[in-house]
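Just one chain is shown here, as structure tokens, and it is the form predicted alone.
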Amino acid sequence: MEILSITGTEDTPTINFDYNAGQFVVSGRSLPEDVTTFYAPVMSWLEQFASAPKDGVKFDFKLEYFNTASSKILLDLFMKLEEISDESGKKFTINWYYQESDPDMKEAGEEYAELVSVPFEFVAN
């Protein structure tokens, strides 16, 4: 599989996805103008990811901020997991990463867990 990387921005997230190197990492800011175009190609990979996944993949989420929009796609992104996990047998990981100054960020964390059978890890910085 192709490595899935993009550079971050002021508005959007840097996302580094290695399939080889087991690497799967959402990190900054996301409030992206038009989040579904941002995101495609993350879908569009998590879609090849299915047809081969790892068991026991750690997906790192690093986020500082994301907003309203971005939280509908990461909650999308978040049931293909689940739906690859479902559907392969395969076992992941989501790494919900947060400032302990930040309590909002763990919470948005918490109520994601609430909503997916992939198991999440608390994280604080």
The other form holds:
Amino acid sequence: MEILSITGTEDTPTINFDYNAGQFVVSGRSLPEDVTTFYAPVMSWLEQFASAPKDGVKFDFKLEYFNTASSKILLDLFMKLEEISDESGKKFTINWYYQESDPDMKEAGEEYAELVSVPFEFVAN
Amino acid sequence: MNQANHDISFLHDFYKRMKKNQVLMMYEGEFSQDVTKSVLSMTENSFSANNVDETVKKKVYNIMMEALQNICKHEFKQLEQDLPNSESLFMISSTEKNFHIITGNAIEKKIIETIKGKIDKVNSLDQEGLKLLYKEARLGSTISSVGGAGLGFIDIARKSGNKIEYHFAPLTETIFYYTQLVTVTK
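Could you output the structure for the form predicted together with the partner chain, given that the previous block was the form predicted alone?
And the full complex, kicking off with our chain again.
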């Protein structure tokens, strides 16, 4: 499976999905002008992942800021993971990192956790 | 007094007024994603230099991000002629207790009721109500042709914790200038 590697910028996150290395990280800021285009490679990577999902995969989300359009796309992404998990019976975890000084980021993660069955782990950093 | 001197005295006078109203930054002109990034980065630098509380800083940054992108996506650009006082505007000011994020842009009269409806709705809700509205709206939303999720005002209201203030002033019969003020308590 192809490695998805996107270098972050001021307004887009760093994304590193490496199936063989077992590393799945989204970090930084997400406020692109066009979220659909930016996240299209992530969505197509998930389509590939759906054909060979691995049990116990952990997805790390280490976001500093995201806009409301990204918030919608992230929900789509988590729902896709839920769908893959339900269909394959494989279990995944979402590690949601937040800074102690950012209660809103923690709450944002909790709100996703209420909506999807994939379990969230909360990590203060 | 020649023209140059006159301009200089005006600038200093303007600077003093800005200081008096504690304007941290003001931008007028064309809005784009690049402008959004620059304004955000300049404000961030100013916050770092002034030891602003991290939690407050993040709330202000988030609100600015949504407010600036709202202008990029929704300002009325096809003005037939140059209308005076119709340029989009961003301003952030700081008082003893609050930060004020003020934006202004031209809009078509026909969308006033939509904007009013959305803001009056979020202003009528408490934090718990806003949380529920955000949850439902996000589940039902789709990304629009301009790349919005229709969640901006709800998010701004949640992060602000204060009522969103707004004002509409006519520029022509069909074009209005929309001013929005969001407050974040320090």
